[in-house]
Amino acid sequence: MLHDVEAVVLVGGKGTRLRPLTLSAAKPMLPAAGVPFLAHLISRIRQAGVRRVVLGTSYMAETFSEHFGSGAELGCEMEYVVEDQPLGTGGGIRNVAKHLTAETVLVFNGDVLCGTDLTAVVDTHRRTEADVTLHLVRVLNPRAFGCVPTDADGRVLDFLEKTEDPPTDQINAGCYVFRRSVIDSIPEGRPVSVERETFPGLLAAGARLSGHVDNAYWRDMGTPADLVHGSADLVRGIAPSAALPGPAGEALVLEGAEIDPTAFVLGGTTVGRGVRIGPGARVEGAMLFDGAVVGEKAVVRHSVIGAGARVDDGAWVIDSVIGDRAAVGAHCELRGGMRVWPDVQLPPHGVRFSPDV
């Protein structure tokens, strides 16, 4: 157990890339498998034996102090330091510095749904005396992330952006393992990437940066796409997570929300609280956020209906985003990447191809 380990959690982004749904809520605050995405990472840090949480914020930085408190109802305690202004990942991690207490910290990018093994990560780390330890995991397409390339013994020889013709399967997965005083070498008051700046120059100087390779589940969280897959996952199991409020299976319905009986909602679907689902609909692998309201006979898959947002009787949504407050008419139709904004209302019957509206 990791007791003499502290974990850092950098929640600072905005998000952009899940808008409108990180317009009322920061990122990792987004509700997935019906509890904010960053109590999932958190209950695995717990389960590590880490008892202490530093989180570095900035966007809606509040919202977080505000659900997590002291962090004892997760078992840990928690600390919360605010960027004034963006600092990148390296700047992130070296503004808690003064914070931490620990010689051997876990550093999380808070975006990212893993189920590697964080015992042994920091074994690998430990065993190869290591400066800073990269978990690192194998992909089926590379070409979009940048690569890290190992040798025989482990020991990280290189960081490439994104190619056509990669020379390893392996990237980097977001979880990092750093002595402290990696740490504290890091430039102060100024934006800073560990990617292009502070790992690359750890290499040069002859620094030991390790790999530790996996095939664990792995999910970059930043799109909306991947937020529905990665919630899904979670609920059916396949993504492991203490912080599941119920048993996995097909469907997690939290409480007070209404299902009629001829409904069908299946694919790891969330159902969040005071939801109701009419006669005839079909719910498939989609996240209903509280008070959402989907008709008789509509159709939702892989996608995200926003707190209190309507899909009336015989709408359609595929692989789209309805932004809180906002209504689907009757019979519209919305497909492939739509994005609805808060409170906008569709008219019925309508069918729509902007990727914004």
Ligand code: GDD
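Next, give the form predicted together with the named molecule, keeping in mind that what was shown is the form predicted on its own.
Next up is only this chain, free of partner chains and other molecules.
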């Protein structure tokens, strides 16, 4: 149990890749399987025995404290530190330093859904007497992440953020263990990227950076496709979380939702509060935010339907994002990563495959 470890979660990013959903909510506050995504992460941190969690906030900073308050409901002590100007990942870590009391600090990107054993990551840190330990995973598309080659002893050899030609498929999973003194050595009061400045600088200075590699469940929730798939994995119990507001299964149906008995709702779909789904509709691996309406024989697959948005009778919405209160007219067909902005009303019978509207 990590009682002597404190956690920092970086939640200050603007979530641009998730627009328009992040126009009205910060990325870690978007609902995933019925609760703000961050609740899943904090529940895992709490389960590992960490009792104090400090959030480094910037974009929509007040929404975090408004929702989580003192942290009592999650069984931990929560503290909120606001950056007036975004300080980046390293600046965000430095900015919370004065609120930390522990010698060993777990730092998390606030948008990663992960099943790793946090105790094992801290064990690696202590066993190797590292300055920083990085949780690493293997992925198919390492170019989208921080590429981190290690030697046979697990020592980090390099840190290459979003490089065109990654030398390995092993990447930074967005969870670190820091020795407190390393946090204090990050420059204060200006933007710093932990990935582009701090880690390469530490390596150049001969610091010991350890890699902890495992094959736990892992997904960065930063794009609509990942958010939708991650949420479905939470609903189906594939991604572990103690914060799931119901039993794991093919669908999570929240209070006040009305689903016609002839509709099919499956694939880890979340049906938000007060949602209505009409006869013969098919909703698969989707996120229906509160108050959304899916009409008769409509098809929604791997998509997000925003709060109060409508998918009218016979419309198809595949791999797309429909903003809050927007409407997709009857028999419309949307595919290919379409994003409909909030309040936009699409007339019936349209066929659209990007660009955004």
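Note that this is a predicted model, so its numbers are computed, not measured. We call the rigid core the largest set of C-alpha positions that still match within 1.5 Å between the two forms. Residue numbers count along the first chain shown, from 1.
Colleague: G267: after superposing the rigid core, is there a C-alpha shift of 2 Å or more between the two forms?
Modeller: Where the cores coincide, G267 shows only a C-alpha shift between the two forms that is less than 2 Å.
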